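Have a look below at one chain only, the form predicted alone, in structure tokens format.
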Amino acid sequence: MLRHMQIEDLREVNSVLSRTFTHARWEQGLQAYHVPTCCMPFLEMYLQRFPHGSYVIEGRHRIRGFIFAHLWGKVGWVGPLAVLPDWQGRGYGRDLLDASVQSLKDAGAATLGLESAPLSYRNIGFYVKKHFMPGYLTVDLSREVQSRKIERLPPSYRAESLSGLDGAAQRRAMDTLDQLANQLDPNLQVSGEAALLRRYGYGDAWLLYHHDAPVGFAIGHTEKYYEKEKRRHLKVYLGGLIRRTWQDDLDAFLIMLAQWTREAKLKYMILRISARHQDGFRALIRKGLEPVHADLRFVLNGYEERSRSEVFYLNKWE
């Protein structure tokens, strides 16, 4: 049976993802192919992103495969997808993502994609059937941030974080960061992200100012995902700069981004970039950013991305 997921699956769905995960990584032949589940908190705030599209297939009292959606304004994507491997093969994968990809359409959804391991052929062979193309990488840079080695920020900048604020200012705050994302993809709204981090204290949205004028916001979970893992890394998976010259900006972006990892005692920063903003990539590399992960993305024929090629862009589809 096929039905919406609800806050009470959360366990159960927790477990089909690490099952599924590891055997998917196991298969790949990778050494290190054990996924552990996830925090509880982190699940909840995942389904209240949209839940009219995450839905679950169900058997005999048991879950036997779910998929999650979600929607920024009116850029929709889908993930993680999942059915345990004694049940695939079934059309249950299919089921899911067709209901996921119409509850996203339904809701107004003007781009549409996934992101899914690049090294699975069966992945993107199942999701080229179901009309996504496949397209550029999408992948994670990180950098140690110096606790000794402290940089200040210009004096024609300054930055503030939505949690330092209150009142007016912080609704003044949400209205700039949908501003911002605005300019960067015309489909994209981020001040109710925002929100649901500041629901479930997951992480924290930051904005940039030059002679306080707006010109970068970043959006980053703080908090571990997985129950095993050692929370050292601010993760940043939505944010950019607007200006045409935003390289100027990134040294300041940057700042930002170091005096934000080191107030929540994290000891790196992880930034998710599409490939497809060529300049942007090769300018984090230059920064001393390094690769540690990368995904392959989709987007569904008739639904693809709005943002240029050329803005400084930053968002994660996973």
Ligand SMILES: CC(C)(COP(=O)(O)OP(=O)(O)OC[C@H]1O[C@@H](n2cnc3c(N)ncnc32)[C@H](O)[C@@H]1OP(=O)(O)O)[C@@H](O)C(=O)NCCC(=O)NCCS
The other form holds:
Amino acid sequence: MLRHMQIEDLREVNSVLSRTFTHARWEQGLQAYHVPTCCMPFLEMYLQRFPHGSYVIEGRHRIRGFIFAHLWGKVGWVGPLAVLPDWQGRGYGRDLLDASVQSLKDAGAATLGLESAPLSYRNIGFYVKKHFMPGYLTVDLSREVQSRKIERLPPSYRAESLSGLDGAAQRRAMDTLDQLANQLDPNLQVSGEAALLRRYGYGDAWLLYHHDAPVGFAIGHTEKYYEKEKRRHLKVYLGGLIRRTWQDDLDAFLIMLAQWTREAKLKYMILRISARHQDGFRALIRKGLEPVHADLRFVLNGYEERSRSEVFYLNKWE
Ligand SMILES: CC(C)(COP(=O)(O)OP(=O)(O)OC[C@H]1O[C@@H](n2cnc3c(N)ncnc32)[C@H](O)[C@@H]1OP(=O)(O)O)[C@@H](O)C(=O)NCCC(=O)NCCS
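Show the same protein again, this time as the form predicted together with this ligand rather than the form predicted alone.
Up next: the whole complex, starting with the chain shown before.
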């Protein structure tokens, strides 16, 4: 039986996720194949993004598969999707994906996609059959943040975090976030995401100003995803710089992120960018950031991304 996912399902979903992805990675021949269970508040926050598009499939009162859906304005994406190994090949994956995609379309999604392990030929076959086309890699780029060598923002720049604001100032900052997001991608809205992060204490949003005009923002997680993981990384998965001459603002943007990393008592910053945005990707490599992980992005036919490839736009569908 296919039904909407409930908060009460999350413990079992967590176990299905760990077992299914551990098995899939083992099948792919990866040495470090074990996928541990996730932190429960993280999964709960994940479900709250767009519960209407998240489903489980169950039989004999046990969950056999699940899918999460996410909607940022009109940018919709799905994942993770998993069906327990013993129940694969019976149409469950297809039913879960169809239901989730339909919910996102009904809610007005104009961009629709997902990310998956690039090594999995099986997944490529599965998704292409469902009219999702593989495109660019989304790459996690990492840099260690020195706690001693502290760089300051040039005087013409200023940065502020959402958590450092209250009342009207916070509401204004939320509006600014959406205005900036809209310039990166006309389908993107991020204020809901920033509010959710604040509510769960899982991360924050920062704004960068040049001569008091907003020029960029970053939204990231400061807390860990897996119970057994060490808390070490700031993971920026949404953000960017809006000016045509964004290269001029990039150093200030990275200084802002280093400050955030230090304030959150973390050691590394990770910036997640699609290789579709080649200039931005190259610029970050030139600044010394190193690839540590990559996923393959798929986009549904007719629901392609609207962002221009020359903007500096960090985003990851995970
Ligand atoms: C990917 C996954 C969700 C698919 O679920 P599933 O229940 O096994 O898939 P289904 O039985 O619904 O298959 C759906 C269709 O894809 C097809 N398919 C599956 N693998 C295929 C392949 N390698 N090449 C071509 N088509 C394939 C099936 O034949 C079926 O076609 P049909 O609709 O014409 O009958 C499941 O294998 C899984 O959980 N894998 C591990 C976790 C993972 O990698 N998740 C996805 C990444 S986020």
